[in-house]
Structures are given as C-alpha cells and as structure tokens.
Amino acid sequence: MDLDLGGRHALVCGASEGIGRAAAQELALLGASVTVLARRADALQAVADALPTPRSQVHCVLAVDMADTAALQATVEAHVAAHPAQILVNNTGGPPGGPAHTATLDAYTDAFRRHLLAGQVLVQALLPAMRAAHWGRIVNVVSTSVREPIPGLGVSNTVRGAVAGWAKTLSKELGPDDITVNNVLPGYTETGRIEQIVHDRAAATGKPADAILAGMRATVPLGRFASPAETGGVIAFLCSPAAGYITGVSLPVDGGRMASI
C-alpha cells in the first residue's frame, strides 16, 4: 500500500490539540512537511517541535484565528507562496451547544464564518499549488451530525450539513485536477469537545458528568471513545496516494454508533 507523502506539504488547521494535532503527527510520519495552524502560537510551536522528521521535513507554524477571514487569507496566501501545500486538513472547534431555535443570528454567522467561509478561503489559497502539481487532498473534519443531527447542538448540526454539501460540490469540480475532497465524521473522541458536550448536558439535565459519559459510551458498539490518533490516522490515509480514488465521501469514525447506513 502506497502511503508515502514524501515531498508533499500539508496545512493542518486546529492543530494545537486533539484531532488536528493527531492528524499533523500522522501526516509527518508518512513523510509530509506540515504547517500547523491555530490561534495560539506557543501551543503550535510545541506541536511543531514534537512532529517527527523521518525525511528531514520542514515543519512550520501559522498563528491566526479562523474567524478572521481577512487575516486568514493574507497569512495563508503569504505562507503558501513560499511553501506550496498540496494537502489541506480543514478543522476547527465546534460551535457552542444549545437548541437551534434559541440560537442568535450572531451564533449562526460566527459558525458559518469559522467553518464554511474559512474553508473557502483556505481552498482558494491552496488550489494553485494543487493544480500545479496536478495532485491534491482536501479533508474536512466535520461531525456525524452530517447524517444524524445531535440533540443540543443546533448550530453545529446546521453548519456541518452546509460544509458537507460544499465539500461534495468541490469533489465534482476539482476531480479533473486529480484533487480529492472528503469529509471525516468523528464520533465521540477524547478531546476538549467531549468535555464541552458533557458540561452542557450536565447543566441542562442536572445529571452528574460520570453518568452522562457512561450513557454516551453505552451508545457506541465498541464501548469506548476514540483516541485522537485513531481519527488522525484515517485523515492521513485519505491524504495518501493509496486513497487516490476516494473522493466525495463522508467517512464516519464513530465506533459504529450511528444507526444509519
């Protein structure tokens, strides 16, 4: 199986922790140079310093807020002018919880800016290098709510569906350039997002956090949450040459939790 990413450069967003950090690690292990992007420069530098360099790759740091689309565009365009990237892992933290019908317009606007508009900025910035190489990989880290909306995550359910539709459209448009576009749908994963969800559910129901966690695990056939590395490995595979004929899919990494096929 050809997993070799030597000579490729990846931009991984939301890479200071969790799934983004794990994806950066796995891509570096496959030989890619990696630029890690998030808001906190100090945390990113620690991530970059810890990335493996089996082929003496050069790893870089970009500290910018995904919500500031103007700054994101300027920062990423300047960076890829010097370090062309053929791999994009589009990933950022999920919106706050709550019902869809009580969410403010600002909550929806902020979520679309962070998830959809930021993704569009990133794709447009990286697309020239992908087309020049006649090779590219775009992987969006989304959510299982693309197929089954999650109670209490109204804004997230809405924007995730929009991202999935955007990605499917891109896969049709960019396929002739040998650029694949896929979504990874993480299930319950041991990240800060789980802590946020448990906190919100405990506040809404009055149940203790341990009981909520046990109930969540009970819905997963494998009986546990994923580690970030397990999801990061799937992302890296979709970026590899071996996945060159996979595009336009939304791949759950959920331990079998979803009921839909």
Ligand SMILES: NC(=O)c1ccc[n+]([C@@H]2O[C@H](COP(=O)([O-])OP(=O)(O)OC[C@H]3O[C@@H](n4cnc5c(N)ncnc54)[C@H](OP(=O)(O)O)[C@@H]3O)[C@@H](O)[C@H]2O)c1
Contents of the next structure:
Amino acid sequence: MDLDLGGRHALVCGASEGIGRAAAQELALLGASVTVLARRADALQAVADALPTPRSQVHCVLAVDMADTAALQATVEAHVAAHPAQILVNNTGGPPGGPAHTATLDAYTDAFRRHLLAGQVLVQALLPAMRAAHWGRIVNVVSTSVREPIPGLGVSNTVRGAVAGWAKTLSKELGPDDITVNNVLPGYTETGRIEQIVHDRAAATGKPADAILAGMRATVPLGRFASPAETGGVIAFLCSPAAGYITGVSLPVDGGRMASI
Ligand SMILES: NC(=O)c1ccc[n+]([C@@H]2O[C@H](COP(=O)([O-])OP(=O)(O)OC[C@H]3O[C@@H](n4cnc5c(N)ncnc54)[C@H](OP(=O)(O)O)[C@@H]3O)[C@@H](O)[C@H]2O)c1
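Same protein, different form: I have the form predicted alone, so give me the form predicted in complex with this ligand.
Every chain and every other molecule in the complex is listed next, the one we just looked at coming first.
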C-alpha cells in the first residue's frame, strides 16, 4: 500500500494539541513536511520540534487565530507562497456547548467564522499549489453530529452540517483536478475537547465526572475512547496516495457508537 508522502507539504490546523497534533505527527511519519497552525506559538513550536523527520523534511509553525478571517488569509497566503502545500487538514476547536435555541447570534457567527469561513480561506489559499501539482488532499475534522446531532451541542451540530455540505460540494468541483475532499467524524477522543464536554455536563447535571465518563463509554461498542493517534492515523491515510479514489465521504472514527448505517 502506498502511504508515502515524501515531497508533499501539509498544512495542519488546530495542531497545538489533540487530534490536529496527532494528525501532524502521522503525516510527518509518512514523510510530509508539515506546517502546524493554531493560536499558541510556544505550544506549536514544541509540536513542530517533536515531529518526526524520516525524509529529513522541514516543519514550520504558523500562529494565527482562525476566528480572524483577514489575518488567517494574509498569514496563510504569505506562507504558502514560500511553502506550497498540497495537503490541508481543516481543523479547529469545537464550539461551546448548550442548546441551539438559547445560543446567541454571536455564538453562531463565531462558529461559522472558525469552521466554515476559515476553511474557505484555507482552501482558496492552497488551491493554486494543489492544482499546480495536479494532486491535493483536503480533510475536514468535523463530528459524528453531521449524521446524528448530539443533544447539548446546538451550535456545533448546526455548523458541522454546513461544513459537511460545503465539503461534499467541493469534492464534486475539485475532483477533476485530482483533489480529494473528505471529512473525518471523530467520536469520543481523549483530548482537551472531551475533558471540556465532561466538565460542562457535570456542571449542568450535578453528576460526578466519573459517572458521566462511564455512561459515555457504555455507548461505544468498542468500550473505550479513541486515542488521538487513532484518529490522526485515519486523517493521514486519507491524505496518502493509497486513498486516491476516496472523495466526498464522511468517515466516522467512533468505535461503532453511531446508530446509523
Ligand atoms: N475530542 C473529541 O472527542 C471530539 C469528538 C467529536 C468532534 N471533535 C472535534 O474535532 C475537532 C478537534 O478536536 P480536539 O479534541 O482535537 O480539540 P482540542 O484538543 O480542544 O484541540 C483544539 C485545537 O484547535 C486549536 N484552536 C482552537 N481555537 C482556535 C482558533 N480560534 N484558531 C486557531 N486554532 C484554534 C487549539 O489550539 P490553540 O488553543 O493553540 O489555538 C488546539 O490545537 C474539534 O472541532 C472537535 O469539536 C472532537
């Protein structure tokens, strides 16, 4: 199976921790040069310094807030002019929890800016390099809520659906350029995001965190949460040559939790 990403450059967003950091690690192991993007420059530098270099590749850091659309555009356009990237992992932190009907307009605007507008800016910035290479990979890190909305994550459920519709449309538009566009739908994954969700549920219900965690695990046929590396590995596979005929899919990495087929 051809998993070799030697000579390719990947931009991995939300990569200072969690699933993004794990995806950067797996892509680097396959030989790609990786630019890690998030807000915290120190954390990013530590991630970049720890990335593997089996092909003597060079890794880079971009510290920028994906909520600042203009800054994101300027920063990424300048970076790819020097480091053309053919792989985009579109990922950022999840929106705060809460019901859909009580969420503020600002909460929706912020989520759309970070998840959808940022993705659009990133795709437009990287497309010239992908087209020049006649090869590209776009992977959006979304959520199982694309198929089965999750109670208590109203804004997240809403924006994930928008991202999925955008991505499917892109997959049709960019296929002729040999650019694939796919979504990874993480289930419960051991990162700061899941800790936040458990903390919020404990605060909302008064239940101990341990009981909430046990209840969540009981919904997963595999009986455990994913490690970030398991999810990052699937992202890297979708970016590999071996996944060249997969486009327009939303792939759950959820230990079998979703009920839908
Ligand atoms: N973990 C799960 O169980 C789970 C399940 C379903 C879906 N997901 C989704 O998968 C995605 C990744 O989750 P995760 O668990 O890896 O999250 P995480 O551990 O909270 O990491 C989020 C990453 O995004 C970066 N980030 C946050 N806001 C940003 C901004 N405004 N601009 C740039 N970077 C930003 C953070 O870095 P900085 O703080 O340095 O900016 C961090 O590197 C999220 O959308 C999450 O909702 C996760």
